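Coming up is one lone chain in structure tokens, specifically the form predicted alone.
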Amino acid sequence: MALRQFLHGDVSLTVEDCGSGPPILLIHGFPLDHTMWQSQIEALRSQFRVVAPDLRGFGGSRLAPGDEDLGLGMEHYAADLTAMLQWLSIGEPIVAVGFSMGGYVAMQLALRWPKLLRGLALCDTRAAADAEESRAARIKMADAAMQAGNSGPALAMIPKLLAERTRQERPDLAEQVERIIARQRAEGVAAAQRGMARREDVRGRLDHIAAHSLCIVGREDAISPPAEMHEMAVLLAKRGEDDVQLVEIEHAGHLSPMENPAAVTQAIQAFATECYRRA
């Protein structure tokens, strides 16, 4: 492991960045930190500088005064990562690969600072905002999570993260994934999910991404499912570029790259090796 510390103003940001060649920027989900790509991040690092972050609030990153009570933005996140890529003198265009949480923030970045990505990688991901239930659902985990003093409340998301042939066949994977997540603050799980609460749906600007895309989805995914990813790439190709390909990853559910990391891994090692070659 190569962990990096990056101060940005009030926030303290850890990094891994380990390996060679051209960048691919691993963004992780909610409510989890950069070590749920870590057989992405060891198979890739010998084609490729991979960088992996901690999202604000998460692993080893620091919230800034006020972020678990405002909730953060996905566009504030995304900041970040745009002054991280330049503290590390990553001037070139990049692959970025967003999961789940990660993936709205990636979208944020395609569409906010667009000159800065190459390749956009959409796994286990929504463009729609929440409904209106998903938003109460966020806001009462985040004032579960702050009266609890942990991130205990967000347990109760294992069944949906990981396929039921996943929890029966791999309780060792299971029992991973919940030290991950019990190992995170309240006040991060607070922060993101007042903040996923309130992002906009981006599907009518889906279209306005110029960077070459992918969408991978585990096929037993019950929370970004395979219909709406595919409806997601449809929408990505409608910019009139070469089409989007659609990735399903089998025997998943919506935590593909730790339920079947090979897969998801070689999906993201084919799609940036072709983004970079046709730079």
Contents of the next structure:
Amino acid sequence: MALRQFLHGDVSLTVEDCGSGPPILLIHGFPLDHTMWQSQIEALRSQFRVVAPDLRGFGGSRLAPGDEDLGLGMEHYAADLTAMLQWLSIGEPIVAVGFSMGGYVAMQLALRWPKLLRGLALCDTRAAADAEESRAARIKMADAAMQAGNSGPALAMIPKLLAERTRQERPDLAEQVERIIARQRAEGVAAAQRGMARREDVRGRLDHIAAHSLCIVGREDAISPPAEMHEMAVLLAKRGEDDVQLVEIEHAGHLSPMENPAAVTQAIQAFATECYRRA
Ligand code: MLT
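The block above covers the form predicted alone; next, return the form predicted in complex with D-malate (MLT).
Let's see the whole complex now, leading with the same chain.
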């Protein structure tokens, strides 16, 4: 473990920074923290410098006052990451991997700071905005978490995060996910849910993303299903530079990096190696 603390105005970000080689940025999902990438961090650090932050409000990272009421747009999380990369003296274009909410953030990085990215791997994520019903459910969870003073209401997501087979055969993994969710703070949950509820539909802008791209999806993902990620890969490929591969991960639902870590690591490693080879 090589945890570092980056102070940035009112915000403080915890980041795991380890290994050596060309950098890979791993952006976690909701309502999790950087430890969801534990297997990938251990496997990739021998070949890459692995940078795995806790987004603002999650894990060891702190919100700015009022974030929980106002909500944090995906572009705010992305801006935090650009400042953090500068602080880490990472000047070269990097490979970023975003899982689910981390994917929403990674797409903002790619669209707003295109020079920062050499490669973009989108894992179990969506480019579309929420339907009205999902928006309402997010606001309801944000309010419930703040009322409870903890992340308890977010535990209800577990059945959707993991494939049914994972839940049946890997109760240890389900418990690990539960522990990660349970240690998140109400404020972090509320800020992210309010921000995700109003995130924009970026499908029409995916062809503006210049970085080499890859899509990864758990075959049984119920939140960002393979068909939807296939559509994203097609839209990303529209810029016409190169094909965008969709890697389907067997024996995995939404949380593919934890459900089938070896297969996700292999996909990331091959993609990042190729991105840096082409440089
Ligand atoms: C995640 O895994 O980050 C969440 O499912 C994202 C979301 O709630 O849209």
